[in-house]
Structure formats: structure tokens, C-alpha cells
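Coming up is one lone chain in C-alpha cells, specifically the form predicted alone.
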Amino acid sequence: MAVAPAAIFLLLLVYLGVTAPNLLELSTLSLILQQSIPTAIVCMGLASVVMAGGDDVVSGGIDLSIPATAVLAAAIIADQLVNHGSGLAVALMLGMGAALLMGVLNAVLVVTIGMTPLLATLASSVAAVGITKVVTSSRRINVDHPLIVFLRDAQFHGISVAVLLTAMLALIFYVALHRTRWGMHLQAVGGSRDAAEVSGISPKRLMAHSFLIAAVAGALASVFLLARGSGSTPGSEENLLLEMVLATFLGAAFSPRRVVTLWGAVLGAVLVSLLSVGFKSIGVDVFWTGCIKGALILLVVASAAYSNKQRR
């Protein structure tokens, strides 16, 4: 059961590789990497929360608000640049400030008030979507700021600068989560909250940290969302949420211990993007693509629940 999601996903990729041979060309793979950037970054944030809270999707660590936070920050940045004539520094500060407030809200709801992460972050996600609609009047905002154009088009020795920056960001997250004492404590809390507390580790403090990290990931993803879409598009959080959950827990299926990891989440994001581009290249309707992704989410979540049961 635990390896079923990975096996099915690999079979889908083999099928796409056969039916869409252009999918494996370097130009297409480069496009896939660029398209996967926002998903990869929000997956880094979700991986942090899951590591701190445990991979039980109901009572463990989960943050469904990261995509909505990213879209909200992108909307604020775009609105400030285009409609208010603000400088880039001010626009980024306001957008990232809003994202951090979402992280603080989630931390308060979960850690202080005691709400389950699933319900708390779902509620904050709905709030973020509503605020985004107010900021943008439910309209797309085109952005042609030089920084956004640079992130969209610039290359270094034939490699997208955005891809290189995302790789550097993934390395920073990896070192923080897997190679520092703080990261080890974070994972210890996710592994066994009671045992961590007995060892003198503060689970509440580290869980609050994880929601703030997720908010930072959302803020960073917002800039790349603007670059990928050449502007802010309200409503794009729905597909981003679908891909984030699928990619993060799919990545766990590739882990030897079947747990969420930083690199697994990033790999999952690339594979999900590959799946989306592959289906589009062979003419599969976007609604069917959504249905397939939804079925895969059910499979990976059920697999995670089964793995948790077996470990107990």
C-alpha cells in the first residue's frame, strides 16, 4: 500500500513518455522546471509544517493556507506596483508582511487556541481568498516590472535564473530542516510530541515556528507566481493547493521511511508539473487532469494514513 502511489505515478509518467515523446526533450524539461517553481516553494513550507506536526493529515501537521497566502501576497505586490505606483521595496514589504500575518494567525489558532491544523488553516485560507478578491476586485493585474520580467526570462549559461534561485532556496531549507539542531528538534516533535517534551524540547514553540516558515515560503512563492503568470491571477490558489498536497505527500512515497522530507516534496513538485504538462501535450481535458490529480491525492493520503497505522 505504501508504495502504490509511487508505482502508479511512475506508470503514468512512462505512459506519457511513450505517447508524448517531446515531453522528454531538454526544452520541455526546462519549461517543466520553471512551471514547477511556485509549487516547489509552497511544498517546502508544507513539508516544514508536516515535519513539526507529524504526517497525520487530520491531527498532525498540515497547512492548507500556503497557496492562498502566496496568491494574496502576489495580489498585494501587483496592486501596489500597478495601481498605487509604489516602489518595489514597499510592495514586497507589504506583500510579505501580509503573508507573515497569515502565519501568525495560523500559529495562534493551532498552538494557542488549540484548533486542529486542518480546520484552522482551511479557515485562514478562505479568509486569504476573500481578502485577495477585495484587493484585486476579482480581476487579473498584469505586471511588467523589470524584476518580474527578469525572473521570468533571465538565464545563466542556458539555465533559468528562477530555477537556480529555487535550487538555492531548497538547499537553504534542507540545511535548516535536516542539518541543524533546530531542524532535528523540529523533526523530533513531529515524530513524537510527548517524547520531545520529556527531552526538554518545546513542541508549541517549534510548531509555531513551522507555520511562520510556511508563511515565508508563501511570500517567496508569490514573487515567482507573478513571474510565471506575468501578473496576479485571483483564483489560482485552487490548482496550487491541489498540486502542493499531491506533491508533498507523493514525495513521501519515495522516501525509504515513507515520511515527508524536504527533497521528496521538491521532487514531487517537479513530477506533478511533469504530469500536468504531459497531459496537456496529449490533449487531455483540464477537468480530467484535475480528476486524476484528485484521485492521486486520495491515494497518497490514504497511503500515508495506512503507513501511520502500521508504525503504531
Second form
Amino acid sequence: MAVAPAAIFLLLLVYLGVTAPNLLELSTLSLILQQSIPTAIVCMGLASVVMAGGDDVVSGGIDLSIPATAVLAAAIIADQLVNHGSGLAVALMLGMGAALLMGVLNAVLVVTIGMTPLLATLASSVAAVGITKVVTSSRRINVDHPLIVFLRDAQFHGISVAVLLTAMLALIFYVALHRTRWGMHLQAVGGSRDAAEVSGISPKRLMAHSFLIAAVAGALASVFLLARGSGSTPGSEENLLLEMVLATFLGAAFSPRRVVTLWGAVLGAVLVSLLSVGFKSIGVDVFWTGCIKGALILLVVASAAYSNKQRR
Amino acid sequence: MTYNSTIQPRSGQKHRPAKRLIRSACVAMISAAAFVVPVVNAADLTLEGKKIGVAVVGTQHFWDREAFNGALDMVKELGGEPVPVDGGRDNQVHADNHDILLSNKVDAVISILGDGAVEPKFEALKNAGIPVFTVDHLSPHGVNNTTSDNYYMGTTIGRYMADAMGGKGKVAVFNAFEGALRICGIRTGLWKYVLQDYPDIEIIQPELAEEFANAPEDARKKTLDLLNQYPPGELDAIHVGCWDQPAIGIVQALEEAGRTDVLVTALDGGPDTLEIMAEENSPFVANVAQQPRLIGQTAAMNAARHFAGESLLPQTFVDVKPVNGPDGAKAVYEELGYGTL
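Next up, the form predicted in complex with its partner chain. The previous block was the form predicted alone.
Shown next: the complete complex, the earlier chain at its head.
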């Protein structure tokens, strides 16, 4: 059961590789990486929360609000740049500040008040979507700020600068989560809250940290969202949420111990993007793609729940 | 007269070969004299051996689906191989789909609707030597844009609404896309232009903004809120600036609240909304119907004309049908081949 998602996914990849011959060309692979960027960044945030909160799908760590937070920050930045004539620094400060506030809200709801992360972040996600609509009046805002255009188009030796920046970001997240004392503590809390507490680590503090890190990921993703869409588009959080959950838990299915890891989540994001591009290349209807992604989410989450049960 | 008037739906029309030939020849001569460009007879157009990407923002709504299918069918009829991609009513997905067409190395792209997010994608296609033919999206990177006569749509719906209101009263407008899509800027802008001559008609501020996906349900909720805010006698009409899917929800809300005295006007006129307009005492009183299937077909034919070496005008306009009142709705429903009401 635990290897089922990975096996099915590999089969899908082989099938796509055979039926969509251009999928493995360099230009398509670079397209796949580029389209995976916002998902990969929000996945880094979700991976931190799952690592700190434990990977029990119901009671463990989860943050469903990261995509909505990213879209909110993007909307505020776009609104400031275009409608209020703010400079880039002010716009970024306000947008990313709002994202961080969402992180604080999640931390308070979960750690201080003791709500289930699933419900708390679902609620904050709905709130973020609502604020986005107020800020943008549900309207699209075109952004052509040089920095946003640079992030969209710039290349370094033939490789997209945005892809390189995302790779660097993943490296920073990796070092922080997997190679520092603080990261080890965070993972210890996720592994066993009681054991961590006994050894003098404060689970509450680290869980609060993880929600803040998720918000930082959302804030960073917002800039790449603006670049990808040449502006802010209300409603773009839905697809991002679906891909984030699928990618993060799919990544776990590929990791040696079947747990959520940083690299697993990033790999998951790339694979999900590959799947989307592959299905479209062979002409699969967009609604079927949605069905298949939904079924895959069920499969990876069910498999994670099952292997959790086995472990106990 | 330009060659544009030779564009006809290939299927479902009566064939009068001799007359058609003479007319085509005349048009060809006139166009050739006027523009000094080769004009290819519609019957000689071909997309044989060409892979044509057809990107549409969504297929949930009649308009989008018809334009999409019209383009796909015409590409096939002209011997080309269509590569369809559907954005699922998500403008970002729609824009990203153009990257996939680029990596699939299609020979041309027909792109239906889309907001500013598609512009850099069009530019990339153009730079790769792939011509882009847009539908309802005027772009500096496209070869040609096929669209309805949006100017006529905007002014006509303005006049019809003003007449239905008796030249006075308060109107609320759903206007999410005036700034985002040029076609909506034209339609809503000209509606407002007409209203300048009706000083007794007041547009309620702030304007409302409908959602792009799930528009009918979203508009239903927003209309119920609006009705609470403006009790009977304080609201006379609701207009949708650029399309008519929200009007379905607006009419629903008016019926739920028992406020069918409030008039509704909108644009697009697919069978779903014409049916609502044709109902007895329907509050939905005026519309301008488009021919989305013909628009999609025309875009595909324009691609073939381009490959035949013809130089296209920046825009091809397809006729629209004004719809005034329930009888008008019934007549247009029949005229556009949707059946009988």
C-alpha cells in the first residue's frame, strides 16, 4: 500500500513519456520546471508545517491557507503598485506583511487556542480569499513592474532565473529544516510531541514557528505568482491548493521513509507539473485531469494514513 | 466591402454555387483592387498538414464552447490537425496552456478569450515564428482578432436599456472586466457613453464585480444583497456589462425576492439566456446575441487565409443580432438555429 502511489505515478510517467514524445525534450522540461514554481514554494511551507505537526492527516500539521495567503499578498502588491502608485518596497512590505499576519493568526488559532490545524487554516484561508476580493474588488490587476517582468522572462545561461531562485530557496529551506539544530528540534516535535517535550524542546513554540515559515513561503510565492500571471488574478488559489496538497503528500510517497520532506515536496511539485503538461500534450480533457489529480490526492493521503496506522 | 463579408459558415448553409462563385469573384476583385493582396476563394482554403493549437479559457459556457468547437471543426474541415487545450475557466491555466502549444511545435495558434496573462505567451509564440489568431482578444502579438462588433453591441444595449427604463431611474451594473479585457472596455464603455445622453439615469456606485468562474451563483448572491440595500422603488434595472451568464443568477434572485419589476439587460444571447428572456413577463428585457460558432470558424479560416499568403486586416468582425423583448428573443433563437420557443 505504501508504495502504491509511487508505483502508479511511475506508470503514469512512463505512459506519458511514450505517448507524448516531446515531453522529455529540454524545452518542455524547462517549461515543466517553470510552471511548477509557485506550487514548489508553497509546498516548502506546507512541508515545514507537516514536519513540525506530525504527518497524521487529520490531527497532524497542515496549513491549507498558504495558497490563499500567497494570492492575498500578490493582490496587495499588485493593488499597491498599480492603483496606489506605491513604490516596490512599500508594496512588497505591505503584501508580505499581510502574509505574515496570516501566519501569526494560524499560529494563535492552533497553538494558543488549540484548534485543529485543518479547520483553523481552512477558516483563515476563507478569510484570506475574502480580503483578496475586498482589495481587488474581484478584478484582475495587470502588473508590468520591471522586477515582475524580470522574474517572468529573465534567463541565465539559458535557464530561467525564476527556476534558479526557486532552487536556491529550496536549498535554504533544506538547510534550515534538515541541517540546523532548530530544524532537528522541529522534526523531533513532529515525530513525537511528548518525547520532544521531555527532552526540553517546546513543541508549541516550534509549531508556531512552522506556521510563520509557511506564511513566509506564501509571501515569497506571491511574487512568482505575479510574474507567472503578469498580474494578480483572483481565484488562482484553488488550483494552487489542489497542487500543493497533491505534491507534498506525493513527495512523501517517494521518500525512503514515506514521510514528508523538503526535497520530497519540491520533487512532488515538479512531478505534478509534469503530469499537467503531459496530460495536456496528449489531449486529455481538463476535467479529466482534475478527476485524475483528485483521485491521486485521495490515493496518496489514504496511503499516508494507512502507513501511519501500520507504524503504531 | 472587404473579403470579410465572404466568410460564411461552411456547414448548415444553403448552397447556391453559381451565385456564390460570382459573388466571391466580385469580392475578390474588389478586395484585390483595394488592398493589392492576394485573396483566396473560401473554397480553396486549406490547413492540410498543419497542426493548429486551439486554446480556450473554458468550455462550461455556451459561448466559449461554441467558439471552441467552431474553431476545432473548421480546422478539421480544412484538413488540419487541431491540438485543443482548455483552461477550465481559469485564466492562468489558459495562459500556461500556450506554453504547451509552443513546446508541441504547432504551426499556428487560435486563442479564444484570455486576460492580460496571455500577452507574454503570445509574444513568445510570435518570436518562435508561430502566428497567433485571437478571438475576442485584441493583441499586438496576434495576426488577426476575430470578434463580434463590440461597438454596436455596447451602444445598442445602452439604447435598449434606456428605452426600457423610460429614460430614467437607477441602474446597477456588474462590471468586473471593463479594465481587464479590451472587448469589455468597449462594450461597457459605449454603454456608459450612450447613458451620458440620459441625465435621469443614474449608475449606482460602487459598481459590482462578478466572478469569472461560477458567475450565475455569485451574481445571484450579490443581487440578493443589492435588493436588500435598495428596497422597492429605489432600483430600476441591473445591467451586466460584458456577458450574460451572471444575468441567469440575477433573474433567479429577482424571482426569489419577488422583485421582477427590476429590469435586466446583458450581452451574449446564447440559447440559455434567450430562453429566460422569452418567458412571459421576464425581467430580462434586452440583449445582443453573438454568433460564437461562426466566430470560431472564422478564426480558423483566417489562419488558412494567412497560410495562403493573404494579408489579413487586424480585426474581422462577425455580425450580431439585437434582441429586444420576449418576441425578439424567440425570433433570434430561431434565426440562430437553436430551435423554436
